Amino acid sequence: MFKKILLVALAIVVLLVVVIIVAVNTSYDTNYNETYAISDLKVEADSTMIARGKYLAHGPAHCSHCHAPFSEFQKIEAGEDVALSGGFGLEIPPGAFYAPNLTSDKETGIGNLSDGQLYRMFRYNINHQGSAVFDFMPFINMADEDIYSIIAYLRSLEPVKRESRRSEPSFLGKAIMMSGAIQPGKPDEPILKSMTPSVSKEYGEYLAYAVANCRGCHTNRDMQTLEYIGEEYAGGLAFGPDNLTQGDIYVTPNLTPHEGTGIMATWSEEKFIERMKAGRVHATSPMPWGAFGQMSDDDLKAIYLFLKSLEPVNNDVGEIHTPAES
């Protein structure tokens, strides 16, 4: 009897998890189009948006970071300007993501996206067949003319046939996505028209939380639904030990002024300029030196100004950098 009773348990338990894996890979994406419909938008590139676009990709949006092949990876440490077709993959616990080809290519790139869905990516984190994406392109808040200006940029770029690896959420992915955790972007009110570059605390708070993302890393975050959960800027996120890192475990420094665990609490302009035009010390950190050395001085000073104006929080990381085991 107690057998049967057994047995009779366990077919329940198989069934119920068996439904609940059809319907985690049946359920897990939602359609967005009707309620985030793609505008008519026609971007009407001029040579000052499209070097204004260069300049943000290159430089403080970093997209060469994630959108040009790791082959690629030296030049763009360089200062070197390099095809944004895609490459850079990225696996942790929710899937397998890799950053498509931004050239104009039809077959491969973005040569048949009109710019409507390429703004409604960068706006609410929606991709061209209607899904919210995991937040990996930070940008809804970025203001609409340097939006548009990143849209001409990548419309003047030659095409570049070159496929990348479709990503793929893992079934802890699909259950986030199922459970609603990953949402379309929902951008501060009132959306920006445009943000006029000056050096100014304002100006650089603008840099480090839309287009930076110095908030995206150097915040602590639930790596699993990538939500906040730490006071902003103060560090504590760690990356590794994986084959980006090859097996170092970083982890992001505060910076906050607070004098005892603030990383740049005693630097003055001078320095934190000198340390950001510098590169990396560590070959495998995840920061993207190479772009933000390509940033002006004048948009370094900004940011500058920012971080020095945040409230002070008290928050040892511990170590910076642990080398892999040898």
Second form
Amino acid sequence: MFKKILLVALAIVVLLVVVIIVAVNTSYDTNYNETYAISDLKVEADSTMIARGKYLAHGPAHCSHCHAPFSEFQKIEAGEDVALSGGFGLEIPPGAFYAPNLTSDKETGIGNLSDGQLYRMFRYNINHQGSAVFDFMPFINMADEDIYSIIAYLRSLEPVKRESRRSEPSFLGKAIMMSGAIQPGKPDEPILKSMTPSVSKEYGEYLAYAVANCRGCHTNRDMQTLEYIGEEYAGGLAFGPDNLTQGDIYVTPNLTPHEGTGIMATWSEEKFIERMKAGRVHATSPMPWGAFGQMSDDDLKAIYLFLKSLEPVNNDVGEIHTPAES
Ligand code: HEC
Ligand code: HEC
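Taking the form predicted alone as the starting point, write out the structure of the form predicted together with heme C (HEC).
Now the complete complex, all chains and molecules, led by this one.
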């Protein structure tokens, strides 16, 4: 009798697990094509916009860091021009994510995507098919004019035929998506129309918050849901071990001017600019040093002013770099 009950209970558990697996695999992907309709935007490109888009893509917005072939990594780090023909495969517990070919090739690139589809991707993190994507590209608060400039620049790229691998969430990734954690981006309202570059703390905040993602990496987050759980810019977010860090672990430093725990307490403007331009010290650090090295002195000064203006936050993040045990 007891054995029988146990068997029945076991059968129920197995059945439940199967039902959950089937449910997650078949319904994790919500389609947002109706709630976030694609606009009929047509970006009127001119050479100023293309130049601005190029600067953003290879500098502060660091598209090159993820969308250029991994074999070109040394060139990106050295500040050379690279084709955005697809690269970056990050293999983490929620899945394998590949940054696709962004050239105008119609088959393997984005030649067939409309300006409206691209705009929706940057503003709401919804891809051309209508799925919300993991928060790799935190551009939802970028000004319209900068998004248009980036689109204008992407359109100007010579087509390169290079197949990109499709991103594939793991079971865990699908479960996270199904739990509702991966939602379309919610940009701050009203949507910023334009932002004029200047050496000011306001412009520095715009770069750090909406373009260069200093905030996204230098604030502690729950890595399952990507929710912000730490004080902004106070560091403490851990990366790795994964395929890109080659087993190393990194923790982002505290960028607030707190005496004792924040690096901005003691860094002068010269030291900050020099460091940002000097490139990586740690070979496998996730920080896009190569792209940031392309930033203008004025943009770096603005970011410096902004970071210096932050409330000091007492947050000792401990070891920044722990090498893989070999
Ligand atoms: C941290 C890495 C990273 C950065 C930086 C990044 N991307 Fe991506 N991008 C990705 C990944 C990964 C995907 C694939 C996401 C997926 O399929 O779930 C992607 C997808 C895309 C897509 C495809 C959308 C679609 O509809 O299929 C476009 C377009 C794109 N990125 C453009 C850009 C541009 C332009 C920039 C710079 C302004 C940029 N990305 C910066 C990682 C990045
Ligand atoms: C993709 C994640 C990521 C982004 C985006 C990012 N950082 Fe970092 N940052 C790191 C990590 C990890 C480290 C520690 C390892 C290292 O020094 O490379 C770091 C280190 C630093 C350091 C200390 C370097 C040193 O030598 O002590 C500074 C300064 C810094 N980041 C500033 C910034 C600023 C400013 C931005 C935005 C313009 C930014 N970071 C964007 C991940 C990131």
